[in-house]
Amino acid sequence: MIFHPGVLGLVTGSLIVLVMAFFSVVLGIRIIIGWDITKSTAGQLSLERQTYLVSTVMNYVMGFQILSLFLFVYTADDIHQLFVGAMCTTGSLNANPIGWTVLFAKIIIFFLCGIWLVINKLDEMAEDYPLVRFKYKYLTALAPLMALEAYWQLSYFLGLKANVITSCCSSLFSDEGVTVASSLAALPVDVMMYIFYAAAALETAMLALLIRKSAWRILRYISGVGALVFFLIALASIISFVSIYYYETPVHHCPFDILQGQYMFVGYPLYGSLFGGVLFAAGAAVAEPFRKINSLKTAVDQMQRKWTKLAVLLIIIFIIISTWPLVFSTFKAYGQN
């Protein structure tokens, strides 16, 4: 199992990322302790060179961590054929339950790494680097979580056994069970549609307003929190009704089968646009407090508008992909006229 290309890529990549991350943490701690932009000493110049190095290294590290979420899901889906009873990613994750922990950890790290990139981008746009200490303290706190996720990932792959008989989505995402997944599958289709489109319209409208320079800044925080709420509603909606319209069967609620070739890999742009849209919306909200720093006012305004536009675009793409089968499919879910 460990010699599967995807598994090797994830494990090797995580090891390299951890070495680079902890190397950066060591340099980051030195920068936190000794940084003083008002000085022109040899020590300060050395720290400035080191922060360029750390920022460059961590951009690659954070980029890999973000992409590893999708690589992990792709790999888990690709190896499902090795397990009896598995038909998709769900079966692979059930073959060693710690796989679910890895998936949830990668989702959390996806957003935390994205936020670090937001902070680093803003810091590099100011001549006095006002966020240097903050971003390296953030990195110091994030690195142990990355190490824990890498350990769980290695434990997951090493714990997979080809002779294991596993359960798949037909049992986990059944509307007759008592688990969280089955509860989501059992949500009324009509109700979830109303909630989903209402939340999508509200979040998109708020983000559209924030593109204007005259918009209330408090909306930035509200839209950031709203993006995270919309993210949870969107995931519930994919399980509740989006999936069944793609599968054209009322009892198939798996959120992973749409990643497969028989459904034209539509799951990747679906999830990619959702995760990207929410990340950009949250990033714009995270940047708002830094507006108080004089050297960052222009950079914050410039990047917030850019990120907000990208958030709107990606969320609209997600809505279109989610709505496509509802409009063009002849399938009707239970309770639909």
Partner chain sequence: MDAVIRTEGVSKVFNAGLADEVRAVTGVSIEIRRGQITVLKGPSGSGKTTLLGLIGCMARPTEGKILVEGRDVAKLPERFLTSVRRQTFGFIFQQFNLIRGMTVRENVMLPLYPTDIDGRQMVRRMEEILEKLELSSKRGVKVGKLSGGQQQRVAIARALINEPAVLLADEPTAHLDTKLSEDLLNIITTLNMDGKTIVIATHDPLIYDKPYIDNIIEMRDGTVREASLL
Second form
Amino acid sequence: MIFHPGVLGLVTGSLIVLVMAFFSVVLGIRIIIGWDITKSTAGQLSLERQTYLVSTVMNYVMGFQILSLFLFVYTADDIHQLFVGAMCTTGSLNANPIGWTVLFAKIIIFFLCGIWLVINKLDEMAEDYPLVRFKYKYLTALAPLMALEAYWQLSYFLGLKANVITSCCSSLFSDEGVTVASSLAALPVDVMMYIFYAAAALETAMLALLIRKSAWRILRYISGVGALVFFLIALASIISFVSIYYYETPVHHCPFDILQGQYMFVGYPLYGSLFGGVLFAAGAAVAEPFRKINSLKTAVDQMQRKWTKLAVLLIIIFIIISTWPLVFSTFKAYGQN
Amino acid sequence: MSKTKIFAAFIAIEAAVLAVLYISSANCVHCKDNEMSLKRAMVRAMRLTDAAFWTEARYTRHPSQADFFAAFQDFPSSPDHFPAGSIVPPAGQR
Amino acid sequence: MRGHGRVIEYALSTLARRKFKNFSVAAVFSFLIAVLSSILFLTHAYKTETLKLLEDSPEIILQNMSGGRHELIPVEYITTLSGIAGVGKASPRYWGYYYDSLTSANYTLMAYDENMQDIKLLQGRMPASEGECAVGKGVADIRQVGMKDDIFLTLGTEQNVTLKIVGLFSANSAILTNDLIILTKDSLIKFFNMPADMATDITIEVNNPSEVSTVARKIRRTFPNSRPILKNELIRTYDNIFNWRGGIVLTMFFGAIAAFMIFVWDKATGINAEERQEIGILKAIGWETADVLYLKFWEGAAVSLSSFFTGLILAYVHVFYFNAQFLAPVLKGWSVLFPKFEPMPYIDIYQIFVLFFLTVLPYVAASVVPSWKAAISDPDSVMR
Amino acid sequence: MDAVIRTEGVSKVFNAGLADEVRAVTGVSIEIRRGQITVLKGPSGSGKTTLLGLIGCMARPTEGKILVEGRDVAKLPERFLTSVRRQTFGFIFQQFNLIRGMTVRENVMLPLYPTDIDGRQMVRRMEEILEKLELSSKRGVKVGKLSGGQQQRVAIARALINEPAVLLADEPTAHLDTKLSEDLLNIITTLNMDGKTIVIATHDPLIYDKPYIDNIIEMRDGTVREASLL
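Switch from the form predicted on its own to the form predicted in complex with the partner chain and give that structure.
First the chain shown before, then all remaining chains and molecules of the complex.
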């Protein structure tokens, strides 16, 4: 166990969020069982009021997820010095491979929470709350995943063994056989660039088209899946070429260092716009099937338009930020790869 | 909207104070670069391996060179860089 | 959006109307944050400074072990060491501890060698002959001696020495030199009664820094009883010590945080009749539950945000302008000689992020349910 | 004359299924006509306040339909009920229910705070209403410093700020003397002449004996005993 203020913060935060999430699940199960919008009994009224609590809690949980994602990466960076051969966050994550699982789980939960908020938003726009059971079932399924993520996170930190001088006879270098690789395998720069810009253009075009023709159901679904694919491609691209242009070193592929002050914190707008854009694009696609519900038709229409616009805007911002150093930096990656 | 403005101003002032402190601290660290490099030269010349923070016991003075039994050597129940050192009582009065 | 601005305005005016209550919450919260951030700031500042300094310490220190304990090392090892590929300069270090019963403080005695000639942060000079010494600020202060004064050390009848102070390490190097007494090698060997041809340990330079661990492995193969300590290990250990200490102190303050959160919960739950009436009125005249929740959110946000900032400022001033006066006793522990607290203001945004997690988040969590309870009051309650 | 509000067999039960179950309103079917002054008359405990709350979308009925401008609101969740209430109704309470420690202008504008209305427009409306109710000079005064009659007028101003079609008043004269009650009625009739529909729940003869009352609904034990002009 690494006893570190950041670790304490993350573990405390996870505990708080877990308690809140499970509290919401208990309320959610009560709602799933007892909900009957046609009745005006005291019981139904109190259930309706509990939905406010759950919404509020989930908003906070979402906020926490975003913060904890950054704090996790930051903490991993801060403790990298404790591990032999670890140069940055990547090294800390490699030091106990479950770290990667935690990171991915945090990202996935971010999106799942985001989707829940999307469904919640739509549901609250219809007078008969048509999605109420669905959204609480979703929440009930989401909570164990959050528990799992908290558990993984805890075991990550518990499993980390700082390579400190502990005893007289077993000095450290002896177990350096398990060298921690510090760099991520990166895909070739030029290939990745083509893929990235093609994917970005395609996704933006689809979304832009959907702002006008919001009823193209199949395109909507494709754009939703496309957003996720684009997300993966974008991450691969950040590792492959965006990072090296920002760092101006051909071998430094760490996707986390751009969050640091020495790179003007450019990582925040970069990841912020990417996560936001993908979430809104995916959210608009998730909303699509609810169009069938009569009371939701206008809400879906209205929100889809808004979200699609936001998604396009954010994705364009993301593309601009990631292209910026390619155009304006003196560093050239070609031929050095 | 007066109170919002007062509050925003208050927060902005606090943030500005923090920013000034942050910048001045960076500056202060920077202007002590010289002192720092002298100190580093000192470490190099004297081949020092530890800082003189805690001198109550030899293993706290030189935590990096402590040996296995260190926790039980000098002071009973003294805080230790071994987690257990702060919890486990010493074997007996020396 | 316009509506949101006005709700915020209302939230602030609600806070202002209950000055005493909210001010006391904010004051306690600020204090708590100030304490926590003082701890984090201080440990971080010391950690950063120490780690930076240790960058220049020797690549490898070779200790001799006997029965699992640190032993004196034969100086002749150096000849063999120099034969190992990759080993640069290897030289012996002579040092030891001296417990001064007069002041009940531990000093570190260290032998002078030629490398120390050009040290800057020194007033006077290094000892040149037997009977001379240079001392750290802490030693000079606790023995109440200055330049040209004598200092008497004893280890029993045979091992007495009276040293004339010819050098004083300057105060700003106290983090390194506070407890040091530098004397000539011969005096030291005589004083500690060390056998001839033995040194305390050997420092080793390594030609190629990336080969350090290979070299260390070779050394250990050559001298199975030895224990090479690498510079990286030093740094890593220090990193961990500071994290650990910081973490322990934070954990101790966890009780305080928990108590405060209970206090917040209690304050928020036990809203008085007047407040309940107010929320009832708001709902009756057309505010929606979500609006009231938003109002409550902003009440909390205003209190926690201003407390957070205030706490940070207080902590900064406390740690870096008042040299952490209130924390010093905690950190000093049993130390008689403790370097004067003058931490270099190393600050990391990360610290602030962690503090936010440890303080504002629990605060928010503690006020969610009470705010909701207040927000769901019946709109027609004011009609009954 | 068309009905702004129509109730069909509306009932409200508190603490249903419990030992202290109360049937506050049972099977009430009434109509509130546009532009008229309607009085809900009856002794205390006759269910008139509860009915007023149901009409004004403060709470949902246990049974029955409530049609506001032709739209059934009986089954609407709170979130939507509130927005209907915000658009359609202004309330005057028995206690004035002003927020002490805040000024007249703040109290008056309070209902509009969470809405999307433009700030200048909100202030303009507030000024107009204060002018009309002769409160302009008091706009910066804390409501706690006002007399009972002035407080009642502030409460009326607040009820009018969202330009409601219907004004609901619950025992508005309970805390006023005769002179002030007369003043209040003057204001109400003026508002009625301006086109507002008005519903007053009261057992004050001063009100329901007035000739300009278009409609009297007499309640007893949660049911409508007699409704004139229906």
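By rigid core we mean the largest C-alpha set that fits within 1.5 Å across both forms. Residue numbers count along the first chain shown, from 1. Computed from a predicted structure; not experimentally measured.
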Rigid core fit then Asp78 CA moved by 2 Å or more between these two forms | yes
Once you line up the core, how about Leu202: does its CA shift reach 2 Å between these two forms?
-> no
Determine whether the C-alpha of Ile98 shifts by 2 Å or more between these two forms once the rigid core is superposed.
-> yes
Between-form comparison on the rigid core puts the Cα shift of Gly43 between these two forms, in Å, at 2.5
